[in-house]
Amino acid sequence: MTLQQQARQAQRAAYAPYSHFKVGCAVETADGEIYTGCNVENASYGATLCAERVAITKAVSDGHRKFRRIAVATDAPNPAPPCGQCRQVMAEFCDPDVEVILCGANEIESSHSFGELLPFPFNQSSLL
């Protein structure tokens, strides 16, 4: 199963009763393990978890700190990029060359480097 297919499978588990915008994500760690996540909405909107942060957090909680590829799946007509909060979390664990595959409706895909999605990240070097 491709990374994109795993993101689509994760999307089916999304809990999105408010926005009805279901998102799935699959992340491939530097050593080739795959973790998936889906968005989990909450009536208190600020408590909502994005699929990207769920997948990354699952991987990090198992000890992974670097990623090779990330796939994000939605049913939007055009592939939807990760939100700003997700990009910030990705900046903590992704090098600029990490591939981010965006999957929209009707199998429309686009591929970007993480550096293209967030060219000036706030990261550890910003603190020094």
Second form
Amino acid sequence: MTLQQQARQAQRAAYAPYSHFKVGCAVETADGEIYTGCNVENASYGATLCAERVAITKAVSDGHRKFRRIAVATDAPNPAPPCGQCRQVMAEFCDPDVEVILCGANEIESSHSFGELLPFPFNQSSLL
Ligand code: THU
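Previous: the form predicted alone; requested now: the form predicted together with tetrahydrodeoxyuridine:
Whole complex next, starting from this chain.
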């Protein structure tokens, strides 16, 4: 299965009773392992977790701290990019050359470098 297909499969588990916007994500670690995640909403809306942060957190909690590629699947006609909070979490673990593949409805896809999505990140090197 491609990384995009794994993101699409993860989307099926999305818990999105409030927005009805289901998101799936698959991340490939530096050593080639795949972790997936979906959005998990909450009646207290601010407690909602995005699919990307679920997938990244699962991988990091298993000891992976570097990623090669990230795929995000939604049913939006224009493939939806990661939100700002997810980009900030990606900035912790992704170099600018990490590929971010966005998958929308009708097999529409686009590919971007992480550096393109977040060109001037606040990260570890920004701290004293
Ligand atoms: N969502 C994600 O899972 N990833 C993003 O990058 C953007 C937003 C989710 C959060 C919420 O459950 C729904 O999409 C609508 O915002």
